[in-house]
Structures are given as structure tokens and as C-alpha cells.
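What follows is a single chain, given as C-alpha cells, in the form predicted alone.
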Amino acid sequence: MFGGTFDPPHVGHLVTAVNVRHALELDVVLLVVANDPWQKSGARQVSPAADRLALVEAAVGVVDGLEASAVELERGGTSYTADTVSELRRAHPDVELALILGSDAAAGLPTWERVDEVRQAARIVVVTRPGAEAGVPPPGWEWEPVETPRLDVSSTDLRARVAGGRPLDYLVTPQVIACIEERGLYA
């Protein structure tokens, strides 16, 4: 699982997902859309979860092995990875779960809600950039680094681009551009 706000999802998210899937020979990578991302609540306005899910569905489209997941939206409330991992574990008891994180998110693991549950239920995969270190796991943690290409794309910049009338071409998929336009997002 690769969770996030995905406001909007961009090519950096997709490159990360397909490269981790390939490197670890995963059957599928779920892009799990946060319903109410607790780390961003109050910090900035987040687009409605249904819109962000539609964007992720548009982004993954027919990409083999990538799927949009509404598990956190269906559960409702604040999105905690511990709840999501627990729910996926119950639904798929024989599947090995891997949690894909950027090195910045991995560094913040000790601040997560019920983090010990996450550690026990899922293999932690930390995405690194070429030539960069995965960082040192917090005490008692192990993680597996996977190197992916560095694409310097940010959702913050993409939202500003739409608001400023600048193009999104090649930063998000054409399907995501169409979905942003159809839903009138970020303008």
C-alpha cells in the first residue's frame, strides 16, 4: 500500500509505485487515498476525498498492478495507517503487506498513531532517490530501501499551477488533467 493525500496525484507518485512494484515483485500496489489526513488537517485546505479518489482512479487508469483504494474513505473519519493496515490484514490474512513510504514520512514514524501496530502488521519500504541514503530507522524498526528515480514534482506546485492558469502537461497524466477540469479543482 502507498498512502497519501494525492491532492493531486502526479507522475512522481506513479513512478514510485511502479518502480517499487517492480523492485519487490509485488502483485499490486494500492494507492490508498486518505479520507481525512491527520497530518494535514488544519494546515491547509484539502480537496474533498471523493475528488481525490477520482483523480487517483484517473491516474492509475490501466496501469498494470496499480489500483486506487477507497478503504479509508469507506471507513470515514480521520485516516490512520494503523487502521488501514489492520483492515487490509483482516480482509487479506494470507497476503504480505508492504507499506511504501518516502524517507521524509519514514523519519516521522515515531509520531504516528498506534505505530507499533503498523510495524507488526506490514513490511516497511522506504523510497530513496539515486545516491541518497534511506536514513536510519528509528530504534526497534527495520525497513527496506528501494531506489526510485527522482522527479521533483509537488502537489503544492500543481495546485498553484492550476490556480495560475499554467500547464500541468507531463507532470500529471492527461486523464488527471481532464478530471481536474471536469471537477473544477484548484482554480
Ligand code: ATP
Contents of the next structure:
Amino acid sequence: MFGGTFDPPHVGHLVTAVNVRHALELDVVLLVVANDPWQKSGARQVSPAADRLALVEAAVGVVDGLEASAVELERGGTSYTADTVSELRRAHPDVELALILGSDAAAGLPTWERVDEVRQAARIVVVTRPGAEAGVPPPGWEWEPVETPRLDVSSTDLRARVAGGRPLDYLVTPQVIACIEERGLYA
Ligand code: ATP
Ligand code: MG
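With the form predicted alone done, generate the form predicted in complex with the ligand in the same format.
Let's see the whole complex now, leading with the same chain.
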């Protein structure tokens, strides 16, 4: 599972998901859309979860082995990865779970709700950039690095691009651009 706010999903997310899936021979990578990303929603306006899910569905539509997951929207309320991990474990008891994290997310692990449950139930996979010393999980954590091409793209920059009338081309998929326009997001 690869969780995020995905406001909007971009090539950094997609390249990460595709390459971790390949490197670890995962059956599927679930892009789990946070219903209420509590560490963000206090600090800024987050787009409605239904819009972000539609964007992720648009983004993964054409890519093999990637799936948009609505599990946190269906559960509702504040999104804690600990709850999602235990829900996925219950639904798929024989499946090995891996949690994919960007380095900023890995460094933030100590701030997560009931993070020890996450740690016990899933492999922790951290995406690293060749040669770079980036954020890693805290000392004592068991985790595996996967090297992926580093694309310096962020949703924050993309939202500012739309607001400023600057192009999104090649930073998100054409389907995501169409979905942003249809829903009038970030303007
Ligand atoms: P924002 O700018 O709003 O924080 P973001 O681009 O960081 O958005 P998130 O939804 O916050 O996207 O990130 C979801 C996950 O994707 C996190 O684990 C994060 O570390 C990872 N991630 C974000 N951007 C990239 C990128 N360019 N390359 C690889 N992983 C990324
Ligand atoms: Mg982020």
C-alpha cells in the first residue's frame, strides 16, 4: 500500500508505485487515498476526498498493477494508517503487506497514530534516490530501501500551477489534467 493525500496525484507518485512494484515483485500497489489526512487538514484546505479518489482512479487507469483504493473513504473520519493496515490484514489474511513511503513520510513515522501496529503488520519500504541521504525511519526500525528515479514534483507545486495558470503537462497524466478541469479543482 502507498498512502497519500494525492491532491493531485503526479508522476512522482506513479513512478514510485510502478518501480517499487517491479523491484519487490508485488502483485499490486494500492494507492490509498486518505479520507481526512489529519496532519494536513489542519494546516491547509484539502480537496474533497471524492475528488482526490477520482483523480487517483484517472491516474492509475492505464497502468498495470496499480489500483486506487477507497478503503479510507469508506471507513470515513480521520485516516490512520494503523486502521487501514489492520483492515487490509483482516480482509486478506494470507497476503503479505508492504507499506511504501517517500523519505519525508518515513522521517515522520514517529508522529503517526499507533505506529507500532503499522510496524508489526507490514514491511516498511522507503523510496530512496540514488546517492542521496534523505529522510529515513527512526533508529531501531526495520525497513528496506528501494531506489527509484527521483522526480522533484509535489502536489503543492501543482496546485500553485493551476492557480497561476501554468501548465501541468508531463507532471501529471493527461487523464488527471482532464479530471482537474472537469471538477474545477485548484483554480
Ligand atoms: P503535498 O505537496 O501536498 O504534500 P505530495 O506531492 O508530497 O503532496 P503526498 O500525497 O503528500 O504528495 O504524498 C504521498 C506519498 O508520496 C508520501 O509517501 C510521499 O513521501 C510520496 N511522494 C510525494 N512526492 C513524491 C515524489 N516526487 N517522488 C516520490 N514519492 C513522493
Ligand atoms: Mg507531501
